[in-house]
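Have a look below at one chain only, the form predicted on its own, in structure tokens format.
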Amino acid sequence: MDANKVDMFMMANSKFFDEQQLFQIRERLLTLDDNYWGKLQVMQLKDPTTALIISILIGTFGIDRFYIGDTGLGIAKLLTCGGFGIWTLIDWFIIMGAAREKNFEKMRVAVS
């Protein structure tokens, strides 16, 4: 894939991934065929900041986990009222990392 396209993609989407993942993603994208470009353009990535805001406001009901795609954990969090509040507090600190990890997994599947 063209280096300019890859750099533009990386600049536009760097907030969706951890810093240590960015190098891996860039290197993988540079080796891809241009046929994957359309797939990358329509890929829906979850914003970690939005996940944190959802977690703070209504995380007790598991909506933050549903948002990032953890349906099973969302149901468990919903049924236990956020792990009786403890899980909700923990998620305030880890939900952004979880969202970035989900985005990284989605990216790996899309370009493989």
Second form
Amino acid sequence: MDANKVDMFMMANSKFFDEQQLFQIRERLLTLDDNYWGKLQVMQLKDPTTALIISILIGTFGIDRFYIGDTGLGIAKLLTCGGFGIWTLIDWFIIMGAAREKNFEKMRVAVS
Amino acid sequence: MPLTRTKFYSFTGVALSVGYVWLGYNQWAGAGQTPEVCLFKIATGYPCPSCGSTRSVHALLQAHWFQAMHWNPLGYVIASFLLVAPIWMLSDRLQHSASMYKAYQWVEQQLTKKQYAIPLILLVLANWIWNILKGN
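For the form predicted in complex with its partner chain instead of the form predicted on its own, what are the coordinates?
Everything in the complex follows now, all chains and molecules, and the chain you saw is the first one.
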């Protein structure tokens, strides 16, 4: 894929991934065919900041987990009053990382 | 982090252990006599959709079926999970199978479909309104 396109993609989407993953993603994208460009454009990535806001406001209901695509864990959180409140508190600190990890996983599947 | 097979079984094991310890503690202290653990209820004073589930499971243990339904119908879901999951986990372990994990993935995939997700969301909302009206 053209280096300019890749850099444009990286600039627009860097907030969705961990810093350590950015280099890896860039390298992978550079090896890809241009046909993947359309696929990358329509990929729906989850915003870690939105996930954190949801987690702080209604994390007790597991909505943060539903938002990042962890439906099963969302149900578990919903059924247990947010894991007796403890899981809710833990998620305030890890949900952004979990969202980025989910995005990376989605990206990996999309470009494989 | 994606929920891999190992993580899934570890997480389920921990969840079941915490669930049984919590139930045991409630049995010992008396249902409804334990400290409030729902952050939403502590913060707002209103119950969350699953408040009353412990009392519901507690009522089920004493075969008070209607009382359990009144406390919170989600108690039936939780009790079923607490009953079935350990047996399923053990069976998977003995047979070196991952049927429970595969079932989890299948259910998770089904729940992303609107025809299943919307009725379930409406049910949870209805249950929540009922919970607030009851003052659980």
